[in-house]
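Shown next as structure tokens: one chain only, the form predicted on its own.
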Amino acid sequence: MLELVLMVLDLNEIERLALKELSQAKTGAALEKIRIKYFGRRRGILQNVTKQIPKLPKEQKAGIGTKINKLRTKLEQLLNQQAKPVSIKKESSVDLTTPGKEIDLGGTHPLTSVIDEVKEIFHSLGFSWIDGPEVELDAYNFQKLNMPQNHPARDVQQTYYINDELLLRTHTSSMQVRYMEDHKPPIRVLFPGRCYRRDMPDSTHLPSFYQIEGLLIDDASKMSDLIGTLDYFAKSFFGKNLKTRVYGHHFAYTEPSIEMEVYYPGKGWLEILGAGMVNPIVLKNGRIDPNKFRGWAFGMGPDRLALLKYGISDIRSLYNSDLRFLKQF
């Protein structure tokens, strides 16, 4: 049955077999072999259908992650109130007047919803996902994308090196060439993951934080396709009566190269991506041909977009823990 579940995602299906075996559970034993199934770690059901996402047609794709987060909720919560009176037939004698200890429940760090929104914005558009690794070669993460050694463009990410050749990522741009010679064009795919600069640690700056780097290779993508393609998702995530502009920028990897801001009421405007079109220096580094294909890039930080969307002032509030202030999400 799981074989068949995971093949055609039918979650209708999925909900029906787990209310069906909840009704049945009497035990807490049961109840626990229930949750195993549809939310553990390796093999749990709703786990492994989440991976499936990438590998669906296009046109199948959309919303399926809202769908899939939705029927885990559900079943988390008829879990959570199915647990308590089983729990109580198993004691001989229990004062029910006697006030139970609050437990508290986890939740959805914010943080990982706008990730999470991010992907599902993208993957309507065809992006797939992939992560990368947070310890990289010097090569992958300035070299191949045209930033030699004693390149000015190295002083300003201010890199905690590991020795000569291995540092700790500063920008998952470093996945664009590591992706492009594993896979030819055309490409659409996103790199979340976390990176890290030696930043003094204020309200908009962390030494360790989030980025989303994305990736697009074909034979005909335009300027015009990447700025109406973020003004897409800025309107998607912010709203749609969001005002955006773009302005010419630098980096090294893309040319030409802009930034995209957002007019925040209040704030005025703000930039929330650097973008531009791939240098042809980085396709080549690559193994692509930039004769025969172009593509275009951007790279986000869902800090950013998490204290943007929320009304946060303070970067540091989305790493301390504090559960009076993650409890608000």
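Positions refer to the first chain, counted from 1. Since the model is a prediction, treat every value here as computed from it, not as a measurement. Compared with the form predicted together with ligand PHE:
- Among the candidates 101, 265, 42, 291, the residue located at the hinge where one rigid part turns against the other between these two forms is 101.
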The other form holds:
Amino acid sequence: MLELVLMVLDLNEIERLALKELSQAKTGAALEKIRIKYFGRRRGILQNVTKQIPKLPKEQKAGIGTKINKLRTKLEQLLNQQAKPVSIKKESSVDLTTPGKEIDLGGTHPLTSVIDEVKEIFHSLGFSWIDGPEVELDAYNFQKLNMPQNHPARDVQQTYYINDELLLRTHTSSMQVRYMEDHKPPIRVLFPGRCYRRDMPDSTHLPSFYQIEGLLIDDASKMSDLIGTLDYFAKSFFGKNLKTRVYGHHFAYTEPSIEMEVYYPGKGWLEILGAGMVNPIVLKNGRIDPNKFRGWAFGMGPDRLALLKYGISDIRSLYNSDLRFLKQF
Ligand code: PHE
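Could you present the same protein in the form predicted together with ligand PHE, rather than the form predicted on its own shown above?
And the full complex, kicking off with our chain again.
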């Protein structure tokens, strides 16, 4: 009790002294001295008083904290007020009191945040990443992925052709063979980027969207590693209680192939990615010996991940740059 009274007195005394010093301070340097004396992180008077709080009886702590804060705010305000220039030469044509222009710093687009987060999770598993061309050869987008001309699997991917050989890539799998041609296993890499398909825009489709491809090649990888890794990824991204499941699928460039779904309360099972063991034909096309090496690959849509993670109902809102929408993130 005695200590508390002393503290209160101290606070009054501190305030009185500070006000006196402030009234006498004429220069910026003098004000700075006062600022350090009262607010300095290490030896500031208010800091020291705050440190005494734990020594007080419990029921009195809250009250004293508020008092210190009030005093702090008051002194800060006075310091700031006094820091403003008081007199300006009349003949100056520049008004030094004009407030500066506010700088709009902007924020990270939700799609960028999702892509960054996916990269981060896989980075912790030893993956790096690299960009690739959006205007791509038919050879890398289809042929070397075991989808020759007239292969029925091409129909699924409505393609924008530039000419017979060039197209806008329909998926980031186009980077698989490109990367294999220039790199020796072990390989652990992500290919994030834009893809294009002739789709009518609606709440779940756009003619331009993002994908993130993953490719791992070494001499021991297994299907169970792939599934375990994807499950680890999904839980890291959505939360550790997330339920996932995989089921058989078909892609010409993976064998066997799977898709993964995550369970979203209220929405049910939703597909988030396709994957599989890299087809030996594709390894061969990438000049990697399928008798020595094996690997797996996956492709996911960060747009879809963003919709799920942030509860966005229309994929188009990710692309139409409406600040009212973007400012929520
Ligand atoms: N490219 C596939 C798609 O666009 C996804 C995928 C990538 C599947 C890699 C298997 C392996 O849907």
